[in-house]
Amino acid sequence: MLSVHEITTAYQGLVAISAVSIEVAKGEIVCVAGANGAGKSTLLKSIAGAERPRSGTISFDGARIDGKPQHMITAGGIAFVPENRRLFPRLSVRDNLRLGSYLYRSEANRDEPLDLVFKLFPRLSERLEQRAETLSGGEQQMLAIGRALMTRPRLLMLDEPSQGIMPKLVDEIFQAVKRIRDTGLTVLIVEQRMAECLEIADRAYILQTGRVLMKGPAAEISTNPDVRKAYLGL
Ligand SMILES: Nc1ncnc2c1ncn2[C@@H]1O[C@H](COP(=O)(O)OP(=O)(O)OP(=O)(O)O)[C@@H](O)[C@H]1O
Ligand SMILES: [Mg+2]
């Protein structure tokens, strides 16, 4: 479904990811793990059209998307929940969700994905009139994922959804990701919390200083002795 071929992305001449290739098949959960500064966010931003790779190609469902503007990539079926979530802090939960379905504003079934969002995150349905800025960190992450689902993506990309969230909610978020996949979506998730991510993922990549260090089925990566020592603290 998604094919990233040898992309290199740099910031003012400083290379952040170098010749990175990843593949995501329909219906998979793929985890990209790596330490601070490995290039995880840069990879997702490059796919989402928020950064422009200086070389390499990105294809989605067989068509090139590299170089396209971000809103066209979103409209084409890729939803991106960035690290900082980018909610509208002063707007209510309801309005943040509605902005997600803006593309469908002229359609009678504009809010169709709401059922799924409320099923996944019942606490959002209890807080519809609450301003986004007053939600807890975990609830804000749920709202950001919910808003992304309102765009009706085929591929959902999440940048460190567990960041800044209390442990109890982290598990809730990861379980929700599994349930999202079970509805037929494909998920590309970037995480520093490798152990939890490998648990829900089908396949994984490890990024190190801008390059793919290792790739394989999640079960294989999580039992690899080098990975266990270097990344899982075992
Ligand atoms: N806007 C920017 N301008 C300049 N350099 C940047 C910018 N964004 C990222 N970088 C650099 O690119 C490299 C990769 O950063 P990136 O944010 O992709 O890493 P990451 O794996 O997401 O890290 P983290 O786990 O801390 O979020 C780092 O060296 C970082 O300093
Ligand atoms: Mg990051």
Ligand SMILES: Nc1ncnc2c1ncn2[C@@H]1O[C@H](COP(=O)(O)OP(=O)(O)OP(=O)(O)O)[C@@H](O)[C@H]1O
The other form holds:
Amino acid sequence: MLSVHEITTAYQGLVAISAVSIEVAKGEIVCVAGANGAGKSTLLKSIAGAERPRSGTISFDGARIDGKPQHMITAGGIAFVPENRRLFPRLSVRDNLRLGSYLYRSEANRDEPLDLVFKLFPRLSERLEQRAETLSGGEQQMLAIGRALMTRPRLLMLDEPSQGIMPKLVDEIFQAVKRIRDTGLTVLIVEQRMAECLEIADRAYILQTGRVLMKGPAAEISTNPDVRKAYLGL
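Return the structure block for the form predicted on its own; the form predicted in complex with the ligand was the one displayed.
Partners and other molecules have been left off, which leaves just the chain.
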């Protein structure tokens, strides 16, 4: 479904990722893990159109998307939930969700994805009239993912979904990612919490200083002695 071939992207004048290649097949959860500064977020931004690669190609469903504006990539079926969530803090939960369906604003079934969002995150249905800024960190992450699902994506990209969330809600977020995949969506997730990410993923890539250090089935990577020592503290 997604093919990233040897892309190099600079961020604020410095090369953040260099000749990175990854692939994501339909129906997979693919985890991109690594330490801070490894280039994980830049990779997702490059795919989403928020950053423009200096070189390399990005294809989605066989068509090149590198160089396309971000709104066209979203309309083409890729939803991106950034690290900082980018909610509209003073708007209600309901309005934040409806903004996610902006592409379908003229259609009678604009709110159709709400059923899925509320099934995944029942808490949101209880807080529809609350302003987004009044939600907890975990609830805000649920709202950001829910808003992305309102775009009716085929590929959902999540940048550090566990960041700033109470530990008891982290597992809830990861389990929701598994349920999202079970609905037929494909997921590309970037995470520092490598153990939890590898547990739900089918395959994984480990980035180090902007390059792919390791790739393979998530189960194999999680049992690799070097990974366990360097990243999992085992």
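Think of the rigid core as the biggest set of C-alphas that the two forms share within 1.5 Å after superposition. Positions refer to the first chain, counted from 1. A quick note: this is a predicted structure, and the numbers were derived from the prediction, not measured.
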When only the core is superposed, Tyr11 shows a C-alpha shift between these two forms in angstrom of 2.3
